[in-house]
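Coming up is one lone chain in structure tokens, specifically the form predicted on its own.
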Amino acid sequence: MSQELYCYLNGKIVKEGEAALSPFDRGFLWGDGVYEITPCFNGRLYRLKDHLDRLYRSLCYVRIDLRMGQEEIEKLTHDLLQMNLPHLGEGSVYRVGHWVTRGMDTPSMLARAAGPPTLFVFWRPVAVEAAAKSLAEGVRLSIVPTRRVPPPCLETRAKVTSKLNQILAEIEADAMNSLSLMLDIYGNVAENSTANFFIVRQGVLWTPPAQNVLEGITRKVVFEISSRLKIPLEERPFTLYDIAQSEEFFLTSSATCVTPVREVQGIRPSSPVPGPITKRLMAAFVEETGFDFSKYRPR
């Protein structure tokens, strides 16, 4: 059995198996909360401040007052890292979760009557060999029937715990033995259920505009890297037609950075997988994170 790691729950640091939460918490009852997942590569937290910045933007949007400052949570996270470090292991990648809910519900079931907020900070391991295989071979995407919730209904840029929209997309794609690619209500490409999506068309990176997707931290880093490497990039709406004319496709997410896509709805990129621009970005992330997945690819 793997070593239990330490987590934080509402003022206490405990082992994972000791963490307990009331079923009357509004996170359980209503999905009423926000969250972040920060990657930890070989014991090094990557872009923690960026993730906590977004956590606090999401908290403002859903009107939850955490009653803790961002610097306090950052220190808490580093303290937990030091406690867990002896158990993380060489060649490890972990997802560090920061979950915040509105707290305990009351008999009135009114949001304004709930609280104080619940804060849960925890570590979850990434299957490194499986991730390395996907990065080497690419993944397959299918366009799913479930559309991304439009911003006028629920702001896509907020990272909320109400994930049924994306979970249904994941289930639909899983039935097709693939990962999901969600469209918006107008038929434009939005994102994967847990990752942002990019294409390369005539040497230019295209990705859907921020108003239509979760503004991923890794997406943001791709913007920074592409600027540094002088790779042109455009935020713009596009459809399956544009995908069919493209040289490369890839996903971005916090734990695996850049994952090549070998097929979208039966459409294959015109370049090899991974393509030349995707390879440049993958190499840049190895430098950024200090972690090279290719070393852990199954033989």
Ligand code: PLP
Contents of the next structure:
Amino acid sequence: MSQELYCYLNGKIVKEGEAALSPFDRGFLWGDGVYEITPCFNGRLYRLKDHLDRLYRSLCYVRIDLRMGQEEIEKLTHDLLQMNLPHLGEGSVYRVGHWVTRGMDTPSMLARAAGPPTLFVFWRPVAVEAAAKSLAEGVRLSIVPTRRVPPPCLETRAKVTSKLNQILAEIEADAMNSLSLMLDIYGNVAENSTANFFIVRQGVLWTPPAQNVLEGITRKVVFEISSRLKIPLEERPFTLYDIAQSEEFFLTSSATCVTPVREVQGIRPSSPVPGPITKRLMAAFVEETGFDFSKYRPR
Ligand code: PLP
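Right, and the form predicted together with this ligand of this protein, after the form predicted on its own?
Everything in the complex follows now, all chains and molecules, and the chain you saw is the first one.
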């Protein structure tokens, strides 16, 4: 825990070590909440508005009325950034969390009786050197037994704090010394427990349709960049069969942008890692974010 960093909890800005919440909060009891993670590269928030837009979409879906406008949250996040800026350090990347829960539970334990909602905003450091190593060398993925929850049961587009589905996937993959690749219940590729997944097949980027995965902000930026760079992209279902025919694979997530994948379930991409299209996207993200992980690669 950082001694210096400030966070926001239910109307107050306090030092991280002083933040306290009742165990009767429904976030703790039921995982009843939604969240966002916005990256902060070298003291600059990246795509905060996109993240807060998604936060409000998730809030609408789970019927939590935060009683606070998006602009107010945006402002308090910038105010917090100003307070934390002197402590963030050169070459730093932080995950800025916006966590919202339904608030205090009541003895009835009914969702409709709970509240007011809890809002917690905080900064968490990213291990930049470790991320830089993964970006340079690529990561290994294993298909895990736990399938991604089908959207009619719990919408995958919403970013909810009830994360056991993906946490089990992470634990299963960890036991295989790799990161996870989750399938949907039909056996189509879905996503990693904390990132979206792309392949390059015959020069075309393929990624699973949004209905089946979290609508990642980084995924959305890849759509923008690929359109700008005239790299064809298709949202479509695919399986391990298609992965086996592909030139490149990569993951996307906010704090690390594009991470090359060097192996999926023993299948290697036919191009060197990172492949040419992955490299172009990674370079475009350096431009976008102003942050170049390759400078922090351990020797
Ligand atoms: N998929 C899942 C399940 C995630 O939890 C995340 C990020 O937390 C992502 C994808 C990537 O989303 P984003 O690019 O918005 O970070």
